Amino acid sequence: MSYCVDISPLDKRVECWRSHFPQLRRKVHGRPLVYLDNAATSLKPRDVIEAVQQYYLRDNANVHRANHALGHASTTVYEDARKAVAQLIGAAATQEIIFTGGTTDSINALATALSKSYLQRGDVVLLSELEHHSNIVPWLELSQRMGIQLVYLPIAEDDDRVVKALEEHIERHRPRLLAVTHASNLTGRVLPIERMAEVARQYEVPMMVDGAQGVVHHRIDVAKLGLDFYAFSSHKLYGPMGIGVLYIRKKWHDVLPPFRFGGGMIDEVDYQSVSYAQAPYKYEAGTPHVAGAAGLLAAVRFLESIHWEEGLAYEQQLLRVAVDTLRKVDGIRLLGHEGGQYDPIVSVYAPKVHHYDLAVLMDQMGVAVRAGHHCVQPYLKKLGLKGTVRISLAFYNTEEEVEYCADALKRSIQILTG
């Protein structure tokens, strides 16, 4: 099935895309919803909502072990979701796709597994200064618990400088792991992952990428990039909350032990010993989020059905409009967007107005944005800021919404400054 692909011009196609998201029809405080908090979580297309509902209405059963029709149906949808995700991100094998609770859960799981079999006291983990707390705190915990060292890579606007800095940091610190974000959830800055991966391979440094934002706005091929690990969440990718993915390259399956224990991940157990199943199952203890997998499968199929590349190109067009429009609003400043590549995220701050006050007033006008530190406190502290208003776009947003957002921002500043 294909949705909206034969519709032109572009504004009619966007209107068709929007028709698949029932949340866009609701009103907030008596005004049409303008949803610009997509970096926190995306809205869900009807296909996803119905897939989750239908799972519970029709096929609710546990996976892999039931010898009845509902169990077979649940197992099929769960494993079909694994296959769809593997194809989406270019994994070489479906066994490399591990289902988790989300990006945060994925990174915690990986940190735990690496601490048991790979990292040792004094080893260096190289992060970037743009990291979300989810890709800082798990490593900080290892630093406090087992004495690994954390080093942070500075991120310039120019990709060449980023790559050069990476080479210098690897030569100086000899890290055992490079763990960086694909794209900043604060500024939208996209790191030159392909070039960074080349450097990591050259120095034989394993590389993990936090793809929470990146997978939403890019076609990725983890095998082609040569990544060792890639983590992301379903709920930012138009799927349900509560399920995520940890890609573990096959070469690591015999190195990394399980990070959770219980039913479903064992080969054999007796009272004094245990042996574990092969990947991916040895990493998926207990009853999985099968309804979430059904929704994630529906999300991937929906994106493919609309020729997602057109939506990604449109997001970049929308981003240019947003940056140009917001720069004309008196009293605010934009973070980044001076060079380099960016995803459709724009953070702004008003030196004379608190970001929470701005967001509250904008909400009264029907505009949903996010205010706060966005779980990037270290980098904001480096910038001398406590928080921003973040405007994040998706392919179902419109230029009219961007202009209305800028107007709401302008009016809110005027109200707050008198």
Given for the second form:
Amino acid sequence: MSYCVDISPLDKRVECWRSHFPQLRRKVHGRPLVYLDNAATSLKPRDVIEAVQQYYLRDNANVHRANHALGHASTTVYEDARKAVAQLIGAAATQEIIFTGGTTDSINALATALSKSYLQRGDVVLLSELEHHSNIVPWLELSQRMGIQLVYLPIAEDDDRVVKALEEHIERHRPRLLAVTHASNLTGRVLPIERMAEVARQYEVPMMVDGAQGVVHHRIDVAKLGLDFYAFSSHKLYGPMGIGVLYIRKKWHDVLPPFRFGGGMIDEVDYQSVSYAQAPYKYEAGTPHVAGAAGLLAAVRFLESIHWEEGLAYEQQLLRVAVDTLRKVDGIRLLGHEGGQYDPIVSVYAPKVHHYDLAVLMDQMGVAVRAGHHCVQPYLKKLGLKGTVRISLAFYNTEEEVEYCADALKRSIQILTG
Amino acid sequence: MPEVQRMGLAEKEQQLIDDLNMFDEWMDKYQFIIDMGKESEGLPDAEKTDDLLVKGCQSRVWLKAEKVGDVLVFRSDSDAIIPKGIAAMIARLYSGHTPEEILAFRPTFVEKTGLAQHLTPTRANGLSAILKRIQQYALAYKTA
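Which structure goes with the form predicted together with its partner chain, now that we have seen the form predicted alone?
All chains and molecules follow, beginning with the one already shown.
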């Protein structure tokens, strides 16, 4: 299956990509929707919507242990999704893919499992200063509950300095776990994950990467990078909400105990004893989100069918346009984008204008952007900011949309300060 | 207190509805609200205390009530200009009325101006939080 691959020039191809996303045809406040809130959630291609619908129209039945045709069909979809995800992120084995409710759920699950089998009072977990709350709060909970210590790695604009800081922090704090984001949901800054993984490997520090943003904009290879854990959500990756992934490297399967208990995760149960199934099943208690898996499978297939790499390259091109265009808007400042590697996310703030007011007016002009702290309060406080307006792009966005957004921003500032 | 010279709450509300509904375009309604925000004196920093913060707003909104004679006077502020305008609009509406009048009054301007449909749920929540706070003040001053 392939979509749009033979179409040129590029703007025609983008138009073809757009035609697969039904929401792009809708209007808001009487104006065509300009959707630039992709870092919060992506729009869904028609294939994904139809896959979820087809699942309920045709295949719905519970997975595993079903001795009938529908149960078999349902199990096939679910396990095909696992295979597709394993391939997408370069997992060495399919059973390394654990389905969860999303990134937050994945990190919570991991923190719980590590707290039972690996982390002890006084152990240091090394995070970056750019983390989303979902990669801070689960560890804070452990710090309150069992006295682990959190240390934060500063993220400079220059990768060399980040790597050097990582070495110094590991030497000084001897962390038992490195848990960092692949890319910042606030600034778009991409961490030098490959080099950081190398350092972590040298010092034998296990590494977890929060891929909520990163997986959307990179071809990742978890096996090659030697990552221990990788977490992400389906819904930012063009799939349905309510399902996500926790990659657990095989060598951890014997170390990490189950983190949820019930049906589907056992080997044998007696009234007074239980033995657990093998991974991935021992980590997936209860009925999973099979329709979500069907949708995620369709999303992965959709990305392959459009030759996703071309979409990713185009996103970078669009990001450069966005940064250049936004820099020309009077009265605003950009966070970062001064040399390091970035995903197509730009946070701006206007020193004289509240981000809330900007988003309200931009919404009136049909532009969907996000205003607020973006669940990155500690880092914003460090910068002395309360919030930003965040513009986040996907491959179905156009230069015209970016320019319209910059213009809406400009007009909004004029209205608010005039 | 010369009752006859005071405009009733319902009449004042109708004026507010007319003012807002004068504009066909929502951008113009927002411009009106922004202007209200800009004209609002706000509160001096020293008076912007946490106990005056209205919970449920996306930006910080302070609402202060004082009793002058029989009636309440509301003053408000926000760090964002649109909520500041909305709060000022509401403060102006309710200022100069007794707690009993305020408690007996059922506002309809949120529906009649389309504010309810037009604001996103979180913003609409912020607006109803301001209205609720007004009622709480009225209740507190009535029993005080």
